[in-house]
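Coming up is one lone chain in structure tokens, specifically the form predicted alone.
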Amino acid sequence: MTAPNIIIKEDSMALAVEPREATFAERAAQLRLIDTDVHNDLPGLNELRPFLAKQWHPWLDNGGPGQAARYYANMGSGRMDDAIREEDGLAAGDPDWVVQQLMTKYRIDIGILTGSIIGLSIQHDYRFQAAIASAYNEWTLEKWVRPFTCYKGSIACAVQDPEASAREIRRLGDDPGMVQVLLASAARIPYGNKFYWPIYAAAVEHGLPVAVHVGSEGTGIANAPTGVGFPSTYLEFHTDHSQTMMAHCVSLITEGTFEEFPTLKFAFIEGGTCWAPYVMGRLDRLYPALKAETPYLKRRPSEYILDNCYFSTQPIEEPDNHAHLLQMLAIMKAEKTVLFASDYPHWDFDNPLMAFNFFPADLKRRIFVENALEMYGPRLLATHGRA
């Protein structure tokens, strides 16, 4: 994108007009959206061949390994049906398709690739989902990031394996089309835990926001989806997927993890935002009493999370009095905290040209753009490419 520069020839005093790159705060104001989760499908492993380390072909070669996978399941397709390309039954398989079908259709400048396969990190052989990580993010760049300037990568993890998940977050970490490192929500040690601080160093070492997406809750090597047991319903699993949301944050204050990382960024990516408020409260409630138990903190818990915590809209709370929503907003300062995302191409899609539409104008426009900028820096506008 590039500006006009006007220089004054001293000869003739003819207006001379040569272009110049657009500043970051220019190209920033023209900006109508981006989008923090557009799930581009993977067609299946196959597509990794290119890009996997031969050793692992084998797998390939015989159907792949067994994937543990999750029961609960929609009634339907779980996709947009009228969304789905005839050529390859996807609705995300194809990124010029998806330009069509969702950036242009939906006036979306940025989308953030959350991908499909965000359940490698609850498979039981770790030392192939990090490869399998490898190549899929080395698939994501080739396919999707490097030939489209619509959209950004993240960096998927075998968080199974810390150290292999530092080693990749590095490979990456200077590329401009990764914007930030992918976690799922489903785990067996909460996210706080020093276990995954390396993953934590590498992110910060190289300006990367961290974001955990649900997903996998349930199988695997991964914890119950509940604090109670295993769901009977899809309806129970999906209202319930706050609950692994809320123990990864208050996990990631207690431990100290912002102490440790001040300048770590956290995303919420699917799990409902009204929480927020609650653990703020409750945290800020019970700290007064129990800060034996945490020396390590230095400010009460809300302030972490309102300086390095962010929330997706998607799926947002939709009381029937809209003044309870904004209400919750207000407590969580959404207009710093809170991003927009439209799960595409999912069942429960939200359309950015419908949705938010009694917000603030304001507000309104932080949620879709500001924020997003703040969170995932100058490298959301950066040109796509090996840094």
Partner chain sequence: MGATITREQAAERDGSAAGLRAIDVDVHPQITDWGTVAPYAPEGLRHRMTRRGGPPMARHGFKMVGPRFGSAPAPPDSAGKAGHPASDPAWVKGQYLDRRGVDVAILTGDLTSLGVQPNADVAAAIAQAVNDWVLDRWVRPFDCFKGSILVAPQDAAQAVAEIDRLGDDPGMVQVLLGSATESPLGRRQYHPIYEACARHDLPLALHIGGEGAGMAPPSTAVGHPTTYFEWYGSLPQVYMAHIMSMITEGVFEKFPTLKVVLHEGGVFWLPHIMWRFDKNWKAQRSETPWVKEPPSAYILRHFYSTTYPLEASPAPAHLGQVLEMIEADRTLLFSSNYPNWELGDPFAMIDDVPEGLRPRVLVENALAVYGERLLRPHS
The other form holds:
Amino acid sequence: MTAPNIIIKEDSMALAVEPREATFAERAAQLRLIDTDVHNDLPGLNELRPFLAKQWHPWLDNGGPGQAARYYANMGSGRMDDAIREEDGLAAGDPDWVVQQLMTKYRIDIGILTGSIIGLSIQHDYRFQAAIASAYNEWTLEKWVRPFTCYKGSIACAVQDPEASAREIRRLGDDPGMVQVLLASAARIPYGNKFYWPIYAAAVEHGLPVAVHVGSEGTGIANAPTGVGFPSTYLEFHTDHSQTMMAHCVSLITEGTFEEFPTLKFAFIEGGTCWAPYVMGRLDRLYPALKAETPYLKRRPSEYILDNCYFSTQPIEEPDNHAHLLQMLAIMKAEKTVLFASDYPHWDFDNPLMAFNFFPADLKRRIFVENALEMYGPRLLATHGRA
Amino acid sequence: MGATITREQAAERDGSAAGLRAIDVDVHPQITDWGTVAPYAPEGLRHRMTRRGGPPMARHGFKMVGPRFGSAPAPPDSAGKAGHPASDPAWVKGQYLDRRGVDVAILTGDLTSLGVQPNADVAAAIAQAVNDWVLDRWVRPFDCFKGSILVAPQDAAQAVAEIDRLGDDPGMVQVLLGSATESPLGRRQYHPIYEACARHDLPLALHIGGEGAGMAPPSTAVGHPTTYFEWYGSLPQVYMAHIMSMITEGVFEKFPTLKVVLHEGGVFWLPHIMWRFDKNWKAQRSETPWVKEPPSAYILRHFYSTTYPLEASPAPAHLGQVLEMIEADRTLLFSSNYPNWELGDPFAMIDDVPEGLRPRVLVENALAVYGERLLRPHS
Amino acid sequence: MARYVVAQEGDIPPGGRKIVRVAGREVGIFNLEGTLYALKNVCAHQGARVCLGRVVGTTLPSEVYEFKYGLEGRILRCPWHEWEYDITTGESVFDPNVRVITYPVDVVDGEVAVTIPER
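Could you drop in the structure for the form predicted in complex with the partner chain? We only have the form predicted alone so far.
First the chain shown before, then all remaining chains and molecules of the complex.
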């Protein structure tokens, strides 16, 4: 593949966009769009050196630490090729660049950063990874969140060590720039398991939602990417991703996690939406007969989904018949449960200015703004940096 | 495509199809005494079947808690010990099929974890013995029972030999694989099995149940569940993985007549994976250039779903909508999962299926999938 | 229909492209081995500026497990969702009915012009 010889007229680059408001609107009514999945790039682990205790510096030497890496490869670059900045070769390496390429262009008021290293939770050395998580959170706050009110941070943690994760959540839980705890979907044990409850206890203590984001399946200490082993191709691997979401969702419900933590809000990010009706419908079907095994469950399973769970749009399912998508969204009460996510700058980015054109205006408003405000609460509007 | 027949054509042939009331594609005969199976095993491995409790079988620990069988007919009580409601074919015919108006029942056995047993030779021997046992005790004496050729995919050569041995038996109507496997079913070590299915014009049935046992990976992509509830709730996910694998690996390009029936998985997840798969394929098609159509086209053409257990819908209208999305007028088959009716009566399960679809689901779709074999007298 | 001069012939060497704004829209002019093609800079999917995508080849529809790489330099891959378009026709590889809008291009006296229908 040779670099294309692109000649672009200077004046042709201007896009028809509204001029960005100078300051953030404080009132929800003025918000236009909240993006729950913006991947700011970490140029390399070495960036974290200033935030990492000296004892860990040898890990960064000699070309960096050993990190288990994914082996299923996208047929393209996996990124939005048109958003890459010449200076650093990254599409989201610079907060101002992302303001320009994403926030302004698509009229997004708030972007929730989901970063680029959630896979730390399936790496082998949980001690080192816990240190990396803390350093990464500090880096995110300093470089992205504190200087820019439009960005909100997610607390990354080494999920394979729940105690360390809980400590990290308590350390940062009251920071006005942090709005959630972030877990990778790849895991050894489903997320409803009691093993993880210290994480949720800490999150609930600080009123933080927990989000699980797809990624790193089949890598490191994670299980195979499906319940029947390893797929052969990226096409399968990527399509299989939503199964990890379903498995976590079923686990969270059947383990009674939402009985133990009734105020816990859980977001499923980048798994699409339309699988939720299956989880609701199958578990509701099983519940009358199988609740003998799970007497701690006090409600029909679908009620936990409707009250405690949120699902991000991206990658939004695209049936030929638009009515079908709206029907599935109605089953899962998308007006309460669905959040917008772009996944910028990854290849499967959804364009908010086009992908939802056939949605009724009130549903779109719920998905674009109000559901996220309800899930994240007032933190989302806290002012902690410049607009 | 093999011979498929309509209710009318079937009626012309033998006069019996016109009045068909229901075809049940999922009835589980229970082996209660392996001593009765052992004589059917190949001689060299017969001794492995006669040990107490049957042949060595890896099992997972997921088991329902609470009363079983729901509204399934209560088994006869002999000497204070209740029998199993699916151990005696005559009794099942009389108490279930005849009373509930089921004309044909396809037997799917109770060995869903066969495909993840480590010893491939013992697994193949078990398949062979059980197949002959089913034929001898259930199928040959009763026209209403049709058999499935159970195979162990660990050694595709032996699976193919078994399909060839029984593929033309008038009592056998499909090949049966447990959906618990070491690898997704599109991977090419399994293709000889599909070639044999196609050669004998036999649909392939997949049945959940062995997930997480033996050599199987944890039954979800994120590890082992804790409870039966969680395990069973998650099982459709393995169907999703198999569907994606079989399409991506070109199984239906190689074997365009192959039909796959998915048992006990429900249907509400199908729209999600059809749409998600299509979207990804449009982007990534160059990775597998033999996948020439949108994946949803293969799904709708080659996969069939069954009714036990259909998802509980918050409103009946929702079920109708989902059934339209998956073209249930062709792709949905009635199944009872007899005698495991804990989740509800199988006929009540289809109460909310739109009236117009009911005859398709109960009779016609199964006739279209299985063809004339289903009505051929064989006893 | 109106004809717009958008470039000098030398502006777009073989293998090159130029994106221009003309008649209220963006158009990408591609030079494939001396022949020019004009595509509207809007992907049929979610509206990405498709002409900023990479020009590549692709695997052609084939038998199972057969890989035939071809159309090198003729496939425009959308920078977002990687939909592949044949630059010469605007048709996507996965479905010829899904296409990027194309415009006639001609060169007269060294001037490249595209012909665009009136709005």
